[in-house]
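Given as structure tokens, the chain that follows is alone and in the form predicted alone.
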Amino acid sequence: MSNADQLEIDKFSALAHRWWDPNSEFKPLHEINPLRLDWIDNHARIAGKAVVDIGCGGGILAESMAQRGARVTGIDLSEKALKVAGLHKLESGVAVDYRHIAAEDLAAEQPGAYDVVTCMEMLEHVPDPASIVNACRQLVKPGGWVFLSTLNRNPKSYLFAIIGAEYILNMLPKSTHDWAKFIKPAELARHVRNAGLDAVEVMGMTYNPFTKVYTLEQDTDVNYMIACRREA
């Protein structure tokens, strides 16, 4: 629990009961999930592989990966979110193993146990994102994949992700994000290198407020993802 912000955990715990409502505060996660799922699957071919989703919350990504045939473990530090994930698993019948454990602790417990590690929309909510990236490197098998996503830190991301999403469009609750915790691609790339991972692809994700559609593009000014591999 040392690399956790209790205020962040409490914030998402308070909303946990709305996780699977596609019209709730988690609507953006539901809308981007097909894009990130396809992107992950296109790289890693997850069917039949052992996958761990760090910061799984209510299980939106974890369940969708399991539906594609992956053997998925989802971990989070919000017990309420994990309870919601467990209840939804019972309704959907999708097999996911949920655990209340920190990434660093799981890495110490099960080093090299996973073919694929995902950590999406979570790094900007922890005090030490580099520690999470290191845990990802420890968890993944040689030759395996690590997928990370977060928010860029620049004036455009403040305008779009804070002012636009939280205050104008009301897509997210106010104070969902702290702009100072956003991570520039160069900073995340440095964490990736320092952890001993190789960055394979950086992909941006953009939102058109007029069409209300998310798309994957090379524009990394706001949301972006990095696909990494551990050397075999």
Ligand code: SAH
Second form
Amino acid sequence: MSNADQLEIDKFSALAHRWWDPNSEFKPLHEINPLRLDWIDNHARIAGKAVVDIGCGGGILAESMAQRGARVTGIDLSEKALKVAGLHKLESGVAVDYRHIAAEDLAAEQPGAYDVVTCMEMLEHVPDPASIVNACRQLVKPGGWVFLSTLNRNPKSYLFAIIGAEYILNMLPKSTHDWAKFIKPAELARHVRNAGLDAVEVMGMTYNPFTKVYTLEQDTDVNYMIACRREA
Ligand code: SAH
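Please give the corresponding structure for the form predicted in complex with ligand SAH, as opposed to the form predicted alone shown earlier.
Below: every chain and molecule of the assembly, starting with the one above.
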């Protein structure tokens, strides 16, 4: 468990019981989920595919991918979040295999086992994001897809993701995010390239505080995703 920050895990564990409350601290994840799910599915056609969701938390994305017919494994290092995910699965009847294991350890155990790897809103919480990207590359089959998302690091993301979300709009608890750990698209693209993956598309996810609506667009100033492929 070397590439994990216990304080970060504890933060998510403390809130985990509210994971599936759409009006809780996890509201943003509920609201962006349909957008990222469609984006992933449009690229990778996930029905029938083996998918691993790294840092799955309470399972919002994992369950939604399983509902689209993917065979989903969800991994996280918060036991509480995984417990909540397991309970929610019983309620919703959606099949997801949840495991408490580090990405690097799963990669050593099951190299090349997955058609699709997703790792969303998690890289900005780990000490060594490049190591997670490497694990993604190890986990994915030749020709498979890796989808990553995180927060950009610039004055605007400080204003929106920290000041706006945590202090003005109270969308997130204070100190949910550490701005210094945010990752610029060029930095993430470098991790992707160094891992041996090809970046296929970079997509921004923006929040309009007036309409309270999220949209996918080219603007990667705050939240963004990268679709990557391993060569066939
Ligand atoms: N990916 C989910 C949850 C994002 S919240 C979604 O987008 O809906 C971030 C999650 O990352 C939390 O569940 C937290 O426990 C997990 N996490 C943080 N550090 C981690 C690490 N080093 N390894 C695995 N999971 C981690």
